[in-house]
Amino acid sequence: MTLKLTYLWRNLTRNPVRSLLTCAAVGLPILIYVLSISVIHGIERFLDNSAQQLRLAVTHKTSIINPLPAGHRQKIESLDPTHARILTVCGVRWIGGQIKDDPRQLTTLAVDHDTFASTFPDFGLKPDEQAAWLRDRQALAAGGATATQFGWKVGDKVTIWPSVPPYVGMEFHIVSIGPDAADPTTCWCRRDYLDEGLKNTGAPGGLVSFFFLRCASKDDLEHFRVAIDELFARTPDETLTQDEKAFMNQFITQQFNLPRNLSILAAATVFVAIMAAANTMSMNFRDRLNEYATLKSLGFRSGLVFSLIQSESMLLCAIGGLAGAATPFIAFNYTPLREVQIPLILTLQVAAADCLAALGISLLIGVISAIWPSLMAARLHVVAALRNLE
């Protein structure tokens, strides 16, 4: 064992530049892999949280960009007059927006003020904040991350220029900065204030982008998912009703299909790492052909030669993989980077399990990349090898 370890160490330090570059060629793809998998898992956690809220999303059947009449809310509520199964219905209209002379985009939603707090309890609106929200038509409940980013605090007045016609600035009074909000980036304002502004400019009001409704149970969720679409079937404004997890998943897919693209990126980086490591091990084999010939002529068995090359490749890739997996784990768990807010997934959580999986992949890369040189060295005939020494 000592002889084997000494041999491996000498081989690794024989050409330190090549060893270092190979470790980097494996470590960088592993780092990208860990970050990609962490983002994918973050999106999955976001979608799982959406599923726990027992909310349905009602959109126009043809496209999410086609608005629905705000009057649909009363028709949806009429499906359960007792309000025992449909707890609350809230119309939502997306207006986006940004601060004047500031390129940073905002996610601002105008909602029915009377049902906002009960439909989105995960925002965490406190009683005094809810009272201010109901009292002030210009109230704005800002996500915690957005408030921190723009330096807002409760009581501030801000003017947001919507991203939708007629593009007229709207002044808001911040009543909450949602420090415990499940979505810390979205800002919420009252839809009646938006409709008032639209009416003053002659733009059409009384429209919503979609409805959210909370149900009492999973059975109610499934029942009304079908009942609402049947209610508006064969009307000019047919609906598509989905649970919130499916709705958000569809929204993410339509916007940038991030999970699929990151999965492709992760697979591509692993493939690149295999190619880089395989190239290095092939070069090592060619450079050390005389050495393998000497080992074979001294009586080293083919299995031992095979294992020496495999061990060297695995050790090289393990060092690179350890560096690639440990870097994001330390950076996003023990440095200020752990406070960085990312849309949808909030903060990037790099799990130890993902890093261990990445380390396992780096070992697998080492095995795969050394298969060909290992087999060639094991099959090397003594006579041919000795002739090669000349």
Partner chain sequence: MTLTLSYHWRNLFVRKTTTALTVLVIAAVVGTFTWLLGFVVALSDSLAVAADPRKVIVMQRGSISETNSALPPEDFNKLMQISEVASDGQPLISPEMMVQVSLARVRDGGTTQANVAVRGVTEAAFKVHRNVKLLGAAFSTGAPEIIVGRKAAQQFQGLQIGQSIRLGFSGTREYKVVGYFSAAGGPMESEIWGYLPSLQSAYGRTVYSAASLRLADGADAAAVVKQIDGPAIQLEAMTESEYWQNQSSNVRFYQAVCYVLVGMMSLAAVFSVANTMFSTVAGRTREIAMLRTIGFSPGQVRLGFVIESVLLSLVGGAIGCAGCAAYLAIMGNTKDMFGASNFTTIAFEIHLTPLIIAGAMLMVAIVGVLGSLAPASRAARIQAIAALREP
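Having seen the form predicted on its own, could you now give me the structure of the form predicted together with its partner chain?
Shown below: the chain alone.
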């Protein structure tokens, strides 16, 4: 065993440039793979949370910018007077928003204050914060990533200029910061405060962009997804009801479709790593042909020669893969990179599981890239090979 390990190590170090280049050519794709998978998993976690929350999103059938009358809420609630199947309904109005003289865009949603906490438990409003939210019309519950980005704390007063009417600065009091909010880049405010602002400028209130409702079970979700659209069919303001995952997914696919494009990129990187490692192994094979012949002529079995080449390839790829997987893991978990003020990075989690999976993939890359040379070496005809010796 020790002999075998020594042999492997000697083989790896006798052409250090080649080994280093191979490690780098495997490690870099593994690093890209880890980053891509982390982003994809982040988006999947977000969508899975949407699915778990058993929420439906109701929009206007004509388009998402057509507002719905706030009165639709009572009609939806009346579909289930017992509140056993439709747990809670919340009207939401998108107001976007900006801080004055700051180009960064906010995602601010004005919601029905009475049902916000029960409809969006995944924001994580604490009981005392909820009391403040219900008490103060100017309450703002800010997503963790946005709060970090703008340096907000609970108790701060901020003025947000909405991107829709009334277009005037609205002062908010931050009552909660959701560090673990499912959507850490969204801020929530009260719709009654928005309507008050609209009334002052003469713009119509009482309108919402969409309704979110929580159902008790998956069956209820499917039932009301159809029932709500039927309720408003052939009336003014027909609706389009989707489960929240489908609703959110349409935004993601229309913004460069990051999950799909990153999956293609990840597949391409693994392919690159396999080809790069296979190249090294085939060059090694060519250089050491007579050694393998010698080993076999000394009586080493084909199986051993096969496993020697396989182990060397796996070891080489594992070293590269370890470097490639450990770098982002350490960088995004234990360095100041964690605090970079870009939402994509703030929400990026490089999980140990993904890094371990990447390490597994690099071992697999080692196996695949050595298939041809190791089989050739195992099948090597001693006499024929030794005859070719120069």
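Given the structure is predicted, the values throughout are model-derived calculations rather than measurements. Under this definition, the rigid core comprises the largest set of C-alpha atoms superposing within 1.5 Å between the forms. Positions refer to the first chain, counted from 1.
- Put simply, the chain has two rigid parts that turn between these two forms, and the hinge between them is at Arg45, picked from Asp180, Arg45, Lys199, Ser209.
- Treated as two rigid parts, the chain shows its smaller part rotated by 24° relative to the larger one between these two forms, based on C-alpha superpositions.
- Superposed on the core, the two forms differ at Ala331, whose C-alpha moves 4.8 Å between these two forms.
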